[in-house]
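Just the one chain here, the form predicted alone, laid out as C-alpha cells.
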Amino acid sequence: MTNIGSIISIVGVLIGLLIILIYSLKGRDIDRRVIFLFIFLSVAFAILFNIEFKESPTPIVRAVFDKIENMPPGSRVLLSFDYDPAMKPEVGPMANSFVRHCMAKGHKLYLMTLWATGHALMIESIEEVLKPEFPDAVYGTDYTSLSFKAGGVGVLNVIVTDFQKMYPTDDNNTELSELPIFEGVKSATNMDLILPIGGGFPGPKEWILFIGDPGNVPVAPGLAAVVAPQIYPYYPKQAIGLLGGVKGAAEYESELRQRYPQFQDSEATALKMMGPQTMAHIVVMAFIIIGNISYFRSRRKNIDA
C-alpha cells in the first residue's frame, strides 16, 4: 500500500508540475498561490505515504561511521547530549543511532550532557533505545550516565584533567570509583571517541577546542543543519568526520541498518523525514526551472517581436 501510494503521490506531483509546465509556455503567468499548494501537496503525500529515498553516506559522515566500526569491542566512547527539545527531531536521531551503533559493536558508552535540558532527553535515549534493543547491557559495565553539572566550558576545563573532581557519582548517586566502566579513567582524554551532539553553546565546537584538540581525543559531533557550516573547517584534522542536519542523521540510518539487519525494523526517524523534504526540494527546484524556461522564451519572443 505504501509503495502504491508513494507511486501515485510522485506521479501525481509531477503530471501537475509538467501541466503547469505547459501552461507557463503559453505566456500565462502561475499564482504564487500555486507554488505553495504544490508544496503543501508534496510534503504531505509523503508524510501520509511514509514516502522513504534511498541514502548513501558521504564521504564526512562515512568517516564516523568506520571510526566506531573498526574500534575494538570494549573501546571507550564518550556521547554528550548538549540539546534541547527543540533541536532533538534534527539531531536526536544522530543521538540513538551513535547509541545502536556502540552498542552493537561491543563498546563501552559514557553518557553526559552540557545542557540540563539535554539530561531528560539523554534518559530518553536508555530507556526507549538503550534498555529496549540491548537487554543484555549491564550498566556500570557496559553503560552509563552522568548527572547534568552546570558551568558550560567549566565542566570540560575539569574532566580534562579529572572526571571524579566535577562527578564524585553518577545519576544513580554511585561513586564513580565503583562503577566497573571508569576503571583505568581518570579524564576525558582516556576516551577513544568523543560524540557531541548539538548545535548551540557550549556544544560540539568546545568539546573539539577543550578535549579534543588539547587532550589529543578523537571528536565526531552531530550537528544541527545551521551550526555545521561552523564546524566544517575543522575537518578533518580536529574532527574526523560529522554528521550535518537530518540528511547525515538519515545517511548514518540508512548505513546502520545495511550493516546490521537487526537494526532494518528500528525507528529511522531521520529517513522518514527526508522524504517529506526531499519531495519539497524537486517542487522548488522544478518551479525554478519552469521560471527560467518561462522566461527566456517570454524574451526570446520580444527579441524577435
Contents of the next structure:
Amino acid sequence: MTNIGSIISIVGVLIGLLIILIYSLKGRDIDRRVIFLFIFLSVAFAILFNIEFKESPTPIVRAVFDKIENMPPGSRVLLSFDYDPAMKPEVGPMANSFVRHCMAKGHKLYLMTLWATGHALMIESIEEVLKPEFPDAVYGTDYTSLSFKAGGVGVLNVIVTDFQKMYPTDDNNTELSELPIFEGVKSATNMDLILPIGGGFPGPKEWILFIGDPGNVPVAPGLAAVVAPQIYPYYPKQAIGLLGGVKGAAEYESELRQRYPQFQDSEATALKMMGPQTMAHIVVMAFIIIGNISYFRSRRKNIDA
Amino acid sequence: MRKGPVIVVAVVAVLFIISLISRMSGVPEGTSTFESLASAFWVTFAAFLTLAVMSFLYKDNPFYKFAEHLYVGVSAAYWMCLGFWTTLVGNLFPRVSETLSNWFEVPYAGFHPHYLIPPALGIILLMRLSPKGGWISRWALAFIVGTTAGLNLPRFLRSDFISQISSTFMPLFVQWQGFGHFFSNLSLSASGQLVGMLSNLVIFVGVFCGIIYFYFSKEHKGAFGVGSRFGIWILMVTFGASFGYTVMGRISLLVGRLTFLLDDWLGLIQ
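Condition change, the form predicted alone to the form predicted in complex with its partner chain:
Next comes the full complex, this chain leading.
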C-alpha cells in the first residue's frame, strides 16, 4: 500500500507540476492559491498513504543521544516543555523521545515548563508516554513534575540558585523537601543535563544563557525549526548538541528505535512526519525552479523585444 | 440569506456525522452514546476551527475572524487563570497570609513582608487604566525595564559576547599530526579530520568576511571589497538556511493539523 501510495502521490504531484510549468511557460500568472493547494495535496497524500523514509542521526543529534546514553543511571535530567499546542507537532516528538530514553536508562526526570501552555502538554507526555510505557516508575522518586510559574527568565534566575524559592511545592502541592528525588538538589546547577524544548521566549536560548553558562550545566536543546539557526552558534561549547525541527526529532527517534528494540512499536510521530515533509519540500523546490525558468524566459523575451 | 455560510454549515454537519460514525465504530466497551456524541462534537468543533483558520489562505472571511477572536480570547483567559493559580496561589499567598493559604489548600510558608512589594507594583501597573493616575504606572514599568536590563546584561555579555568570540577561535589544523597522518586517514566523514578542518576554515573566513561587510568606515573596493562581497554570500547562505528551516517548521505545523483532520476527526488513517 505504501509503495503504491508513494507512486500515486508522486505521479499525481508531478503531472500537476508539469501542467503548471507549461502554463507558466506560456506566460500566464499562477494564482498563489494553486501553490497552497499543491502543498496541501502533497502533504495529505503522504499522510494518507503513510509514506516513510529512513533516517540516521547527524553528529549534532547523536551528541545528545550519546550524552543521555553514557550518563550513569540515576543521573538528574531536567526536561522543560517551553512550547504550546501550535509548536507541538514538531517538538512534541522530541519530548516523548527524551522521556522514553531517560526512563529507559534509569535517569531521574524533573519535568517543568516556563510556558503556561506547556503545562497541559507536559501532563499529556506523562499520561500518554511515561505512565503507560514505564508502569514501574514512581512519582517523586523516578520523576517529578513542577508546575508552570509565570516570570519567564525571572524563574530561571531564581532556580539557578534555589529551586524552593520559586517552587515551594510540586504539581501535587507536595513540598519539594518531602520528595526523595529532590534529595541533594538545591538548584538547577545540581542537574547533570538540561533538555529545554521549545522555540519561543523564554526558551532554549534562555536556558543556555541563564542556567547552562553560569551554572556550568550541559544543555542539549530540542528546537522548533524557526529558531534552530539562531541556536546553532552555541554548538558545541554552550550546547552539547541539538535537535532542529522535526528532522532532528526523526533522527533521534530512529536512533532510539535502533538501539532500544522495545520502542519499535512505540509511536514514532516525527518519523511519520518526514514523508509529508519530503513531499512538501519537493513541491516547494519544484515551484522555485518553475518560477526561475518562467522569470528567465520572460526576461529573455523582454530583451529580444 | 447568503449561500456561503449555509454551505459551510451543511458541510461541517455532514462531516460531523461521518466523525460520529467513525467514533461509534471504534469506541471501547462501556462508552455511552452521550460520550461518543460529545467527543464527536468537540473534535468536529476543533476541526471546524482548523478549517476556519486555513480558510484565510483563500481570502479573509467571517469564519477566520471568528476563529481568530475565539483563539485570542481563550488564550488570554487561559494565561490569566494559570497565572493566578501558579503565581498568586502558588507563590504569593503562602508567604503573606495563612488564611488565604488554608483557603486555597497550599502549605503556609510563613509571613515574608517583602513579598508584598510585587503585588503593590502590580496594582501600580494597573493604574495605567486610570485617566488621571496613569503616570503612576511608570514607576512599576521603570522597575520592570531596569531589572530586566540588569538581569539580562551580564548574561548576554557572558554568553552572547565573550563565549561567542571564544567559540570563533578554532584551530585551522584540527588534530594535526603531519601530512603523512593526514593523507593516510583521509575521509569525508562528518567527524573526520578533513571535514573538521574545512568546517573551522569556513567559520573563520565566514565570520571575518561578515565583519568586513559591516565595516563601513572604509570603501569596499579592492581586496577589502572582495572580502565584503564574500561576506554578503555568507549572509545569504545563512538567511537561506534560516528560510529552509522556517519552511520545514511551517510544513510540520501543516502536517500536524492535517493528521488531526484525517486521523482524529475523520478516522481515515489506519
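Just so you know, these numbers come straight off a predicted model, no measurement behind them. Residue numbers count along the first chain shown, from 1.
Hinge location among Asp170, Trp115, Ile51, Ile68 for the rigid parts moving between the two forms, by C-alpha fit switching from one part to the other: Ile51.
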